[in-house]
Structure formats: C-alpha cells, structure tokens
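For reference, the chain that follows is the form predicted alone, supplied as structure tokens.
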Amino acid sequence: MEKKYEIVVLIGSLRRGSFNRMLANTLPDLAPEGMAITLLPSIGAIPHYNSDTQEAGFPQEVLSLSSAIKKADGVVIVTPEYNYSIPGALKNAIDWLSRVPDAPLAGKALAIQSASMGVFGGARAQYHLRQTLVCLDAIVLNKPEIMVGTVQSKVSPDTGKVFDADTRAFVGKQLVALALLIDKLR
C-alpha cells in the first residue's frame, strides 16, 4: 500500500481507562503502511447542542473538530455500546457535525468500531450508530464489523492496548479494508 492515507479516530467514550479508548490507541500500531492515524481530543468538552447556541456561532471544539476530519482521508468511530445504543456525548458530537457547513462526514469513508465486557461488543450500538450516518452522508464501511467482546480478557491496563492477537489481527483487516474504501472514494 504506497498511497498516503490521513485517518482521524473519534472516541465515543469519555472515561480515562475505557475499553474503547484502549482500541483506539491500539489502532497506529496496527496501520498498514501509507496510513498515518491520529486519534482526535476528547468530545466531551463539546457544548449540548443547542440551536440557540449554534445562532450565537459554532464552538470552537465543534469547528475544530469539524476542520480535523473534513481534511481526513476517512474516519474510525470507536464507541461503547450504553443501553443498547451510543453514549449520549458520541451522538452530541454528531449532532453538532450535522450542522456544520460543508458537512464534514458527507462522502467521507467510516469504519466503525466498537469494545464491551460482554459477548456482542456492542452490536446495537454499531446499528444505531449506522441509522445516525445515513443523515450525514457517510460511506459506512460494511465489513470487517469490528465489535470486541470480553474486550477485557484482550487489553492491557498497563500499556492501554489490545494485546490478543486474533483481535489485532481482524482489526488490522478492517483498516485495510477502510483504505480500499477511500481508494474507490477518491
């Protein structure tokens, strides 16, 4: 893989020591070469979207985060799964996203990805996660589906990453899969 490929993360999560977190960080390790991969600041400084808000003008987190991923060659979702959806700051952050001019997810190409202590890895969340992008535009990569069950068993608090093996391998799959994606975007 010679092309160059900018691939932003956003963490749905916003605990320190979260599962997901820990995906997300082990994701530069597992590029293929060409791909570079920077997870983006937390979404949790970002405001409750509020159209009176968004009249007095966009927060400079939104704008900012709007402006990482519009310049992104595609983006990676990781998110946990709350109540058999995604975690209320995730879908903030989306809905600001959707206001944006020039709205940054339209034709982007997405992967999704998502770590549980139980055995669906959160599944419902991924689904719900979908219906939400279909508004915005982007191009959801349908498969590999990445969901991580006892997502304990394969993380390391010490160094905050996937160490099992099988996991690293498929996760590594989907980001090629994501650049395969972007090569049929561009």
The other form holds:
There are 4 protein chains.
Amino acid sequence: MEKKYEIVVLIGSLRRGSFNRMLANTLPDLAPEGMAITLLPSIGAIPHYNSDTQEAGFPQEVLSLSSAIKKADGVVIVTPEYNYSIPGALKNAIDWLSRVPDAPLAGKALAIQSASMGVFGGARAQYHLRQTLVCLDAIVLNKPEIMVGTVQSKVSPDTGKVFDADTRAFVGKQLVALALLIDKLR
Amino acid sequence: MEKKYEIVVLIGSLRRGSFNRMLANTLPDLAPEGMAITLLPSIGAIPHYNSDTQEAGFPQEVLSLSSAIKKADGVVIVTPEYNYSIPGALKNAIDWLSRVPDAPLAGKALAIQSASMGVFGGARAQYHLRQTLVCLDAIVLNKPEIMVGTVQSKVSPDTGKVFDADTRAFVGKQLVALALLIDKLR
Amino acid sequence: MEKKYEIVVLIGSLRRGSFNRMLANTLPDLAPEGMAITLLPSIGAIPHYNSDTQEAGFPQEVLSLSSAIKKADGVVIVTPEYNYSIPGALKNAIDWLSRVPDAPLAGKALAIQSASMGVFGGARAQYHLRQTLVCLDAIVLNKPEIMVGTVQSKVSPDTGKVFDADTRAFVGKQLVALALLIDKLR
Amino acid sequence: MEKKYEIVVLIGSLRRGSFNRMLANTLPDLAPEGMAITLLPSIGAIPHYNSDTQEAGFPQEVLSLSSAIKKADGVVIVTPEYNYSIPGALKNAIDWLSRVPDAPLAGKALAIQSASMGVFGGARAQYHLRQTLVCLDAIVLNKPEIMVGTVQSKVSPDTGKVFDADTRAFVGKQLVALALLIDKLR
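Can you swap the form predicted alone for the form predicted together with another copy of the chain?
What follows is the whole complex; the chain from before opens it.
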C-alpha cells in the first residue's frame, strides 16, 4: 500500500558519527501514520558546483538527488551549523538543485532540523537556509522549529539515534505539522 | 623590495569564464602604492569538509591556502551570490579554514567584493559572508561595499578584466580603505 | 457582494510623500478579480513597545490594527529599507502584534513589497522581515519578490501612484500569487 | 582625572524591570582599569523616525543621544531580541542616528550584548544589528559575543544587577576586548 506522505531526508553532515545523521536516523521511528521517511544518499559525492561542469552534463548524483526530491511529497533537511551558516557541502548540493531544469524544490513542503553540541542547536544555519530556500521557492514550515542543543547528551552511539524523550516528542510534532502542510499544498 | 601590503584574493567561483574572476584579475591594476595583490589558487580542488577527513590529516590544498592567508596582511574575497547566499564551494573553503589550528583569518583585515549579472551585484551573499566571518574573527571592512551589478557589460572577455571606469575607481577606493584598515590593526 | 479576497496593506513609512505609500496606493488598481484591498491606518500613532504599557492594556491603535489583520484573508507589507533592515516603526508595530492574544498574523497569507531610490529596492529589509515573520508564523509568499528600485522615476506625485507599466504588471502578478496562496491555505 | 575609555551604553528595552537593563547596570562594576561606563537615557522618548519630522528639526532626544555617542570612545548596545530581530524602539533610535549629520557611530568601537529568558540569549537580534551597523560604519567587536541565556536565573531584582559569576567574568572580558579595539582604532 502506498504511503500518503513520502518524505525524503537531506543530511548536511558528511562524517560517519554525525549527530545530525543520528537525528535523521530517528525520524522513521517518529513518523505519524501514513508517513514514509527515506534518508537520501550522502551529498559527499557531489562535486563542487561549476557551470562548466554543468554544461558538460549534470553529475549523476545531482540527477538522482533531484529525482528523489521531485517524487517526494516533502523534504526534511537535517544539518549542523558551520561557522554561523550552512555547511558548504549542503549549500553546494542546493546550488546544484537550483540549476536542475525540473526545479525539484519549487513548491515542495520542507522542514528544517539542526543539532549542535552547544546551546543554540544550529539556529543560525537555519535562518540562512530559509533565505536560500526562498530563492528555490520551497515552502518551508514555520513551526515548530527543531534546534537540538547539547545533542551529544541526547543520542546513543549504540543505536545511532536520539533517545531523549522530549526531543523525540518535539521532532514528532514537526513531522505532524509537515504532513498538515503537505495537505494544504495539495 | 618588500611591499607594505601583501594582499591575497580568494575567488568564490570555479568556472573558467567567471565574471568574479575577471573582477579579481583587475585588482592588481588598481592596487595603491605599496600594495601587492596575489590571486590564490582555485578552491575547486578542496574536498568537502568532513571531520573524518580532517582527522586523517588536513588536505594539502587547505594547508597551502591557510598558510598563504596567514602570511598575508589582508584578504579580498571576490564572489558571486548563489541562491541568495554564499556559494557552497566558497563556504566549504571557509569551513576548512575555521578548523586549521593557526586560525589564519583571525584578526586579519578583509574586504568583500561581489559581482552579478542582475542589479543586486551579489549583495545577499555578502551579508551571509559577514556573519560567517564574525565566527572566524576576521576584521571585515565596512565601506565602500563593492557590489558590481550588470557585470557582463563592464568586463572584457579579451582582457579578462573590468574595463568600466566607474567600477574601477570604486574598487580602487576599497583597496585604499583596506590599506588603512591594515595600518590600524598593526 | 463580499469579495473573495479581503487584503489589508501595512505601510512601513510614515512620511507624507513616501514612495512606498505611493506603491501601496497603486495596489487597488492592480487587484485581480474578487480582491478588495484596504490600506491600514498609519502605524505612526502606535507607541514604542513596552511590556509595562502592555500590562496597563494594549493601546487602541494596536487592537484596531490586530483586529483588521485578523479579519483579512491576506496582508501586504509595503516598506522602505532603513539601514539595511526593517524600519523601527514597522518593527515596533510587528512587536506589538506578536503580543496580542489572538495572534493575527499566525497562518495568514502575506506578501512583501519594498521600494527605494537606489538599485536594491529595499531587498535587505525584506529578508530581515521574513525572519521576523517566521516567529509570528505568517505564511509569506516566496515569489514574485517585489523590490522596486529607482522608484522616484516610476511614480507620479500628482496621482500619488506608480505609473511605470513594468512595475505595475509585476506587482499585479504578486497579487495574483497571493490570491492563489490564500486559496491553498483555506 | 579623565578616564582613558569613556563608554556609553544604549539599552534596547524600555520596561522598568528589564533584564537587559540589569545587565547594563552591571557593566560599571566590571569595567577594566581606566574605563568609565555611562548608561544613556531611555530611548523611549524618541519619536518614530519620519523624514517630515526630521525636516522640521531633529528631536532634542536624538541630538542629545547623538552628541553623547559622538563624545564617547566606545559604545555598548545591550538589547533583548524581539521576534528574532532588533526591537523596534532600538532600531528606531538607530534609524535617527543614521540621519544626524555628524554620523556619531561612524568609526566608533562598539560591542553588543543581549539577554533573554530562553537559551539563545538574543543571538538572532545580534546578527541583524550587525548588518545594520555595517550601514552606519560602526566598528563592531567580533569576540567575545555576549548572549546571556536564562537570564532570569542570573540577576537579582534587589540589586538590579547580574550576580552570576560566569556571566560577570565573560562580560568583563568583552569590556577588556572593547578597550583593546579602541586602542587599535586610535
């Protein structure tokens, strides 16, 4: 049976032990009824954006990413903050997505999550990301905003997931809100 | 004879025919007395930041970039705007620079320039870049702000430089202001 | 007969000869079928936000503004940029609106327009405004973005309106997009 | 004997029991050798910026504020965050300062502090404030950044000051850094 809400998750960190990846890993557990959540492949294999490269043909990784997003009903971006802004590798993936002819993020429901070891939980990256997503015409959920501070105390390296109950409940609420946004946009 | 102001230029675009590269190419012509301007190698060969990679050792390209900046008296970043923010590849280079132990940008005088085919001249990228550079503790020049709009009408593909007289004069003023900032920080 | 889209317009400038007010004055001419556009009273009479004042009772101007927005189907904010950000008086009106119990902007369709004598057309104010409106949970239209540069050459002091045909057409498109957004949110 | 560093403090909140005012009240206790710290009068009496008002003459409150800043060696802005940005009343004061002929903030050393009851400590207001201060050409200290979270647990309503030792130490370090910045700019 087909799920009503097919969600893909874009992760902004490349390292194996990433806390943000652990947050992303947790999402399928928290999905509301009718929501299927799939983690997208790492963006680490996408080359730096270069319009000379683009003229020679979009990289396969970009086309696959674009296609997966295009088919989905919604997107969750889960990302660390690097230097008060978006990680370069994540911004690069978005820069490529902005050039693909079928504009996969345009009109797409999108939620942002971030996690950090400090208290801000990656907030500064989120507002820069929102500005960029205006350009791509994604429909970004306002609330609840998920900024997981001191994430190192809320995840289990064994399971590779978030165990903290408050965080899980809060993230679950965002997924419900994302489903409602998808319904509105239909 | 040693120059009083050794300036290195970091370029945010990777494509061969980049308008921002042409703007950067023009800077040595506009340097005030005593200023030497050197374009840094392309940031295109720097891998995506990944702390797993970092643990295995900083990439040579990052160490070279860091070392060149560390030795300089000042830095000019010349960059396009991608999707209302910093190009991913440029942000990635800065993400690496933020991890290098000797903090090459800390306390360094820095000027930003951007160019675009539209009227904004890359302004949105500059304010995101400024926020990131607070994190790296660079001392960013306030004025004059160089945002070159409709750059395609101001450059010559033959010379690979900006020919527009007003733009050249304005950019020259920023280089003078950068020299004054360097003097203050000494 | 009741109009399908009742829109109220909040103006960020207080001066009599405001170019942004002229832009706002033009909106009723450009309204698509079924849209009624009403300019809200000046925000100049709203006192500075102070929670001590709030405890003594919300000012009547705030309650009227809140009520007018609450009843509307959508909001257009038309504002100049002051010092690369939102004018203080406009931000102050929004600060009050954020405290009113019935949260008039929450879930409300909203479009932003700005005009300036320079080339940027107030763009920097718009992105700060978008960040603030995330907090108030307004649903801000992504596109088209209306940033009217060199506005002094596009308005007639006699009519107090924008005469420039391209600008009028572009603004009209935003109003159509706002109507579509309102439909989606219903 | 004249102090080496005359600092004036601009407070972004108007309410009597303001936590940010308590933070400002604490600054004289924490001033390094040779630094005199004076709190500026409330900005609450400054009317909303309106260029019609300006043409009739700058309000006396604006001229006094401008003059006090002009004479000082440095400025500290202590402010809450309202709706993810600068409080309207504070932005309004800055909007006036940007119009005064003698440009009191241009080239002036400036430090930002913010406090909030939440964990972010007003961070979002600070980055918007930094963007605005680029326009006014203030020289804003990068580090340390003072964002006092859960401030309600760190102040004493009896003394009207911050008692938390870590916060006091950290704020003291910023004042030392401000003195160094003033020295550099001389």
